[in-house]
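Taking the form predicted on its own, here's one chain by itself in structure tokens.
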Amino acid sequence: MIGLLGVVAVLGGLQDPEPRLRARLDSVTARTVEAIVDSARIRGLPTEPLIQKALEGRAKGAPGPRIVAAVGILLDGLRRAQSALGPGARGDDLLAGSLWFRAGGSPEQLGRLRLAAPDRSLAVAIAVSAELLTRGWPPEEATELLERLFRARVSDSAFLALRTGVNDAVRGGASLVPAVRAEVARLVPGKGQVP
């Protein structure tokens, strides 16, 4: 999270103060948060997620020291994102990638997998498995399995669809980890299980 004193150093060095910002929220909070903003601006990172972050804490109320640290742990999300899908990584991937961390995924693990697919987003299919994180698939197994559903050269329809059909086994009463092997080994057959 960013601290304190590395707001402060570059509060004075905003550029393009964010409009959304100074009307919705009071001054000091908007204040920090653009110092926060502009410094994913500097490092290259997605800034509309961070004012959205905001701005939904604003919306629900919460008071500006909760807003300035939510918005601070999404930046730590994004540069450890970028740190470990390199510097050129997409907005949306680097998006997807602080999700994964939240969920307990690893940046060695995002690197695999930006190893394993190099040229394509990963934005779909990490924030479909970070969701699956969430419900207790676990990070190593899933690592793996994404690996293999990448070099398949498996579509983001495809993940979305894995989504679809776990969330439906687990509502028919399958647990969540066999559900979710079941849907990789259909869109992958014999590469499924893990060894």
Second form
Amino acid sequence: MIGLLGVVAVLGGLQDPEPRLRARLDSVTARTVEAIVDSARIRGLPTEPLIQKALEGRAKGAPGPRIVAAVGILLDGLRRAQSALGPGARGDDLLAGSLWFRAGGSPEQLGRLRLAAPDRSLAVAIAVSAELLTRGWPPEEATELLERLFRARVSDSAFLALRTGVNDAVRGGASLVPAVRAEVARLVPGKGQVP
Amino acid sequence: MIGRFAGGVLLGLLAATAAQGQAPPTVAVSSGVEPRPWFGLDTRLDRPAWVAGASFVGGPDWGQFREATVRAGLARERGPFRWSIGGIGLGSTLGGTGGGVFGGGRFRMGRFEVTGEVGQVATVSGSWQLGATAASADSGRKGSARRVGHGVLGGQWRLGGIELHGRLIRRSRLAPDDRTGWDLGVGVVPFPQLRVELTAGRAPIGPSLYLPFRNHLTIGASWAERRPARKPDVAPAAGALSAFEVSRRRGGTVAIVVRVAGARQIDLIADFTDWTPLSLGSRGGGVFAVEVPLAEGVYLVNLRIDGGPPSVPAGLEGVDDGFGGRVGVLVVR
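Structure of the form predicted together with the partner chain, please, following the form predicted on its own?
In what comes next, the whole complex appears, and the chain from above leads the way.
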């Protein structure tokens, strides 16, 4: 049985590694993206987000060069996230890290978050925070408050509730940053003030 | 008797959904000439996990054709696929009353939709009797029984406010000229509630599947009333995109419910669909829903409303997508 599985695995490895790219992109773009995907694989980075970025570009009608550029930027984000979070970081964490960079955060700040929570997945917290960064939450303040939330062992569900609370407050007329501070203070009493 | 029962089921469905604050059932009233005038009443509820419905068709010459059916069953959605299985109750048709089972499926791909159903019903002419004595109980029937199997294959193509549709019907155990039926039609939907339709073919009229087949040309209109729910299950509209809700279901699936006032079609494109459009099923009242298998994680998602450009779902601010737009960040727990 194990032998059969081995044969299947070998045959699987001989197949076209990314048939979705060949099927959806023009040949030049597909080959270029495949090269980027291969380089990610060699570095131990997740390849699926890169393939998805290319498919996203195709779905949104982007021209080939722009698709290649977006995939390259994502590769750079994943690579920097891996450097900041460590070689054992999960794919979700790396993807969230790339969102963090795209929203204005820095690798140094991401590394601080890893130190504050060395044993948990950061994906949910960072994804939620990246969204808030794009809306104007200063990255340095975000990093400080996230460190406190991680040290207080706030759960992923609480981070989602934080986003909901902020959205509700903003819809009610509040400004974003005070709304975020208020939600952080609710999760960690006395810790929501700006450092 | 059965007509009143079907009417009762219809009213019950309306009352139950209104009380739950969910999207109401589709209620269609139609009529036509074949050449005798007829009218039909059809209502159905398509929920992510179950289906239910009732129909009635009849006319002045009720001795010639009339039928009432009720149906209920379980349903599941997986991406563009949806299947349902359940039971049918029917009466005043095929010379008797009875019931049966059905199983069906639907596949949506953009503007195309293919549907299929197979089933079988058994009718009994005469009356049922139930007897009991001190020593035993028994039940039985008088008259004759009749079993009828059916299969339906249909398709629909929608472009804007025009819908082209057709179906092929095959039945068993009936007269030879009544075994195969078909019809083709074009419907014009000037606004979501009203549908004006021209249908031609050899098929049962109205919502029925078991009435005698007729060569007919039907010009009719149907009104699918979509009453606003008393208590919406999502927040009221606030702009073009008004609500986007995600909830975990049993079996590892996630239900995605979108409310967009006035929308006719919503497609979801996301990394979990390989960025191919996944059409959400309409629940009426601007509510669209789909159930997809999703593990916990972070996903990127956009919506296309009525074929428009990708947009970020309401409640998700989104981040730069690298292509000059924004993409929503969906976190599934």
